[in-house]
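Listed next as structure tokens is one chain, alone, in the form predicted on its own.
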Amino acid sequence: MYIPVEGFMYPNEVELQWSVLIVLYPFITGLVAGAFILASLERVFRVEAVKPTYRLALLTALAFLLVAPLPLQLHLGHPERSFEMYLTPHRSSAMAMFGFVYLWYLMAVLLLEIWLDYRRDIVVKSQTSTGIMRFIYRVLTLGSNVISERSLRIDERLGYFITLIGIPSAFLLHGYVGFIFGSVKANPWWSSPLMPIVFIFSAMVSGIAAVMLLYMITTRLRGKEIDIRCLDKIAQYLMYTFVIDFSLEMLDLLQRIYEADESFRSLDFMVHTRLWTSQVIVQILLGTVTPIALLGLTQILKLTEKTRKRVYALAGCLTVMGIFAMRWNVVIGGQLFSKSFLGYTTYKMGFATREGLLTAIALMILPFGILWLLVKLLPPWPDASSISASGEFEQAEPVRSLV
């Protein structure tokens, strides 16, 4: 395969070691970290205009964090090695600590909360399910099947305890991939101490943006109306964390053209070249600035539903669109410049191969596959009988011990 090279290039740095799957890596643990931290606004902080989305937020999470750590397999040339990191730990290696803090947050944290606040469903539906299913939620209740007023109210409890862990836990989670990239310390456009605060709230502007666009479009799908005061409230949310972003990475940019190291010419010719499109245009024009924007324009402007709607599923589609284009330009850009700084390569991705276009498509269309079947098994809407006359969502009472 021809790969076109400008300059003085090492051997080593004519072909990319980081394909699309390794940008895939850090999109879908951002979209889980968000999307977790979107949920807890409902359970800690009692924000209760969001709570429509607050099981969705689980369940999304948890379908990208099953799915998260198969880039990296397909990655490795021996995947079957990978699990030996957890025989032999190695505390020095930033990667082999990162499967520690994934499996941390995976059974402490996720599936734990979604057990707990699931807890008295699974328990119902395995007492009047038939079949098949009713073998499964047998199997998930863990033997515990009291619903007693005080089991739940320990269930709401232990589950709030959960979710303030969990905060801390999901920050660490995409903080920890920002760690890797900006402690490569041979790379200058990694090597800033602001790369894991810039990824851990890009993260959540990505998972807030794409829970929203899941709400609005499953709600359609059900044809139930969606609600619009949570819909107004989390691109309220959205918007904020997205200037907090924004001013992050326009902050690093700043320091980088005040420094002015020797590597600066070289990112100055990446981005007016190679990362041009990329960064400028799709990143920080179409997936920053525009979402911003209209963001704003429904907080000043007193628009319909009807128009705030459709400004919100611009906006959430540009915003995900925008941070996969920051994830792109961070890990390929990274490598299109030499360390000499006197020469650059190209990124050749091919189409039908273990790293190439087909088999990203398939790892972005799986956690939806998954969702699907967690939303089957257990669904995240509210029963029509915990609504009220007023539209606002009321706490179903406690159903009696069925043992």
Second form
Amino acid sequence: MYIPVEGFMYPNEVELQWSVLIVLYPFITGLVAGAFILASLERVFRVEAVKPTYRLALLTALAFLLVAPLPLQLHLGHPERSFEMYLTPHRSSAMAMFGFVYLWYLMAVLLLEIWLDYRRDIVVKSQTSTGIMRFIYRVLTLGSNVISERSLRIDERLGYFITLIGIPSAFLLHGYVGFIFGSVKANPWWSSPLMPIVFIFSAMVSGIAAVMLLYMITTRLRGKEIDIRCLDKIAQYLMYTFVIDFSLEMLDLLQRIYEADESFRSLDFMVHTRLWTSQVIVQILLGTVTPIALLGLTQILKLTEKTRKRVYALAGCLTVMGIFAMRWNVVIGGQLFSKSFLGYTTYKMGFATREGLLTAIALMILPFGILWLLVKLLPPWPDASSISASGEFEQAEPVRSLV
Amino acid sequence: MFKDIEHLIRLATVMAIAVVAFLVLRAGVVPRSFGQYGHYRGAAMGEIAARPIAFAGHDLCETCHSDVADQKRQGKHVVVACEACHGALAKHADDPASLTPAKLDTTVLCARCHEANSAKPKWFPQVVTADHSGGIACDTCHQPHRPKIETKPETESKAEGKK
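Output block for the form predicted together with the partner chain, input the form predicted on its own:
So here's everything in the complex, that chain up top.
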């Protein structure tokens, strides 16, 4: 494959080793952390307004978390060996330690929280459903049917406690992704102590936007009314976190421009040429400034509900796109320039290859498939759970319309 | 008393079983000698040392092929070891009759090092093979062991200037 190169590149820099899949990895983990933090808001800070999205956010986090390691696995020549980092972990390996952070977050936080929150529904369904579903719910109850008043209260308190642990864990999960990039000393585009923090805030932004969009779409598909109070609140949070995220990124930029160390001219040139579209146009103008301005408008102007919904939907889409562009610019951008600062290479994405565009698209669709299954299994809608609680369980009727 | 937390006890049991299963698995599959010297399988050292030697080293080749060595010494390929082109030949060096080195395809071999690429340092001699030779084997014109073509004085000065 011929790769156009400008100026001087070291031989091992010409071809990019970290492909679009490595762009997906921080993007997906970011959605996980962001969705979880939104869910925690309701729980820990008792924000009643966002309650309709609580369970949806948890399931979204789980669906994306299950997919998060796949891009990395596909990137490896010997994916089966990745399990060895659990068996013989090396303490100085950032990736090996990430394996444990991931496992902790999946097993000790997310699954537990979902289980405790849904336990009552699971027990009810293990008694009302039939056939294979009955068996699945039976297994999920772990063979215990206690849903006494007191047991549910204990679950509630334990769930609260897990959420408390979960918030720093979610920060750790995604901060760690930033840490992995931020600690690459040799790469001035990445190496920055601000990296984990910027990653966390951008994660919250993307997660909140994604859950907001998912909430709007699923409610639409179910033919229900969108709770506008909830939507307003989420949009507000989105704007606040986005403003913080944007200021952090701009601070980082200012610092780099003022400091202008030996890498600056090279990186500056890259931003003005190869990254101009993806960084300045897509990430900053379309993906950050525009959604912040749109969200700001909804705060200042008195818009009708319908317009607000449209503005939120547009802002949400732009946000998710902008954050994806940010991951792209970090991962791909960090490999486009030579560490000699004398040349630039080009990223050629494969199409139907192991790390190509098609794989990336499939990996982005997969979490929605998982989410669909999860929603079928554990309906997150407030109305659905009240139905099941009263005994007459409707066989996931609202869910089927999602197909 | 415990009735209301029965499910939690079950959960704890499941988790404990998972942890124990992991530890058992770990004890079973991690090689014995792991960690003996460092973060790797200690026995690997012996296994690697026991592998047959593949490369003889150019000093050994030159004891028999002094003619080639003399040729090579006159050109810039003096810096390229014999086995970089001919491949690993320890067996041949041991007993020449046991293994006759395979003929090399120079269109592939020479391009491996000399194909033009902007990642290579500018001073390194490189050609776009498609334009330079158009698929003709390189050794029709170049002597592999002393690759410089001496017949044209003007090219000499050009190559000289590139140093």
